[in-house]
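Below sits a lone chain in structure tokens, taken as the form predicted alone.
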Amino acid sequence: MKRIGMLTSGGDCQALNAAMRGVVKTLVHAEEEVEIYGFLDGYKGLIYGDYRMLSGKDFSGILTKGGTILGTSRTPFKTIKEPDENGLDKVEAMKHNYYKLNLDCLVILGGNGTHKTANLLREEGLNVVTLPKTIDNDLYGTDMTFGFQSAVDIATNAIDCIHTTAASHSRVFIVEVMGHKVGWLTLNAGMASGADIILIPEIPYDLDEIIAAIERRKKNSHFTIIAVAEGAISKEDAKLSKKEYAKKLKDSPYPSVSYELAAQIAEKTGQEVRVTVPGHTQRGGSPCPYDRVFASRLGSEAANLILKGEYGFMVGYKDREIVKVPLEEVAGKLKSVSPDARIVQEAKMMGICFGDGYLAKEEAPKAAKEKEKSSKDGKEKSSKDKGKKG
């Protein structure tokens, strides 16, 4: 008999239930006798022994259900080794409950912080298999995380809906998309919805460049759509230390960067500016079809690793294939958007502004001319070499 512990940790997202369902259905289909212990509210359940036995019926009808049937919470990795308010050693408590239930493996679903703790448990000798969950798609070692595509769909729809009201009132509209540290969600939703300006944390913006882009936009249209990641930052603020920037945010009269940017744009252009924040809707609702299939595949492969007794891995997705990635290669690493990433360059070539001063209309012809010159020089050199040989 296999005794499996299961928990979901960190922020919720779509397809958590689909992934867990994939694990259980695969184990059951393999005719493996199995007991499932669901720990409630993330690592808290594992620390304090708060769990319930689950049967196959608990995983029936949850493929399309958002959120998590186990509940979730955030248990910061930076405090995981610190005793709780009652002096309890949290790491030892997790190990105690694991061995108390005589578990063969822990299946842990979560993002960056979750994987740090999962790797710590692996180092402590526990059998662990993880699944990559986050709407930010910022988990190292996998090209895709489940929840991401569903969030892109929701954020895209929000920006789509803004287009008509922005056009009707000739306004500048800022839509603030989730993403404190990375801009994958904002980048993809912005491109999918036809945003004119996209601002992400990895590319600090220059206000003057944004104003210039709005002014260029006025020549052909009377409204502008700006997709802003909640962690977007100006070039001036990017020069501040973490402590200085934290103080600035604390003392700021604006609830977020989008509202500060809106005030600055209105002052410099005289245009009406409105801010829309879809917020937690991006993490809610049913998973999209892509995420249902993707999470099911990941869950199935996690069960396959358990059946083979292969532990200490995250089930990831690389080059369109489901793969196993050692946890030590994942923990503590962030997958950011490179300013030189091809998708960013392609967006710029279409005229999308990132607030960094790059003008595709000027750079693209220049690059083409340089390529043409290089090709011409090569042909001339080849011709001369042939002449010498003759």
Given for the second form:
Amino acid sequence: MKRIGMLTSGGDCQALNAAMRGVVKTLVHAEEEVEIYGFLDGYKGLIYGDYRMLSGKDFSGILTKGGTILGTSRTPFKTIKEPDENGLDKVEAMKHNYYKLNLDCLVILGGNGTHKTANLLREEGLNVVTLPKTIDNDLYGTDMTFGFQSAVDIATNAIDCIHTTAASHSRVFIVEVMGHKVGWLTLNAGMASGADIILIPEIPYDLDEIIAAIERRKKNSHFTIIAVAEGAISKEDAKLSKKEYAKKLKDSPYPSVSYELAAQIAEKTGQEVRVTVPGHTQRGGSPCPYDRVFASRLGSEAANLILKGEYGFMVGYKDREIVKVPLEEVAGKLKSVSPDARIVQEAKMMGICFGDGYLAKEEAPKAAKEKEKSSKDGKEKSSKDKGKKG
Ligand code: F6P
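Could you present the same protein in the form predicted in complex with 6-O-phosphono-beta-D-fructofuranose (F6P), rather than the form predicted alone shown above?
Entire complex below, previous chain first.
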């Protein structure tokens, strides 16, 4: 008999239900008697003892359903150790409810903040297994999070739709893509939809480079599509301290970086510029088939860990394998796009502008050769290193 508490925390995303279904179906199929306590609205439910008893039936028919049947909320890690407005110690309250219900473990689905709290609960002695969700794909320890591919589909579709209208009007179109502090979603949706310029937080942009790219395009066509990550930042702003940048954003007359960029481009090029923000549509709706399969697999592997009594892990995905990653290795770390990543170089070789310098046609083959050489050198070095260890 297993008594399992389950919760979804942080921003929702597609395939949260599919992942929970994967956990429960696997446990039930193993003929293990299971009691499931579904905590409502994230850690809040665990703190205040707000839960629903669930059975296998509750997880039927939810594979394709977006959102989360448990509800979710953000419970910031930075205030988790502070008492609530009534003086309640939140960490102690979570432990109290865990022990009161005599739980064997908690299954926690969430992103970065959620994993910090999950790791804290592990340190406090609770049995925890986690699953990596977020459309941002910024969770350390896993190559992929569920929700990400579904969001890539939606953002891609948004940019695809913009393409025809941008071409008809010869306009510059900026599509602002979610992703918080990282550019995975923008990079992938931008490439999938043939954006001409892709701006991500990891590669601060130079306005003059963007203007030059728009002018270059005018030789062949009069429209330009720019995929801008919500966290994109200019080279000048990247030099500011965190505090100075926060103040700049607060005082800015623009609702986001895209609108500031639009005003600057319109002024410098004289072209009409429009901004589209798909926003939370990127987190909504049914999970794409990839995410349904991926989340089900992760859920099933989480159940396997529970059946074996192995706790303190996130079930992740590394080098095309499902793996268990110790929570202490995940918590508090961000996985961002490396400006040197192969995918970024490939995009540049195709002529996509990242706002950090133009890779001229004649330089592309040279860059490809250099890249090949450096990865060969890297491989040779690592096989020599392996040889040494062996
Ligand atoms: O982490 C997912 C995410 O959608 C980010 O891409 C975005 O910055 C943020 O959440 C939006 O948060 P909220 O739903 O609280 O507005």
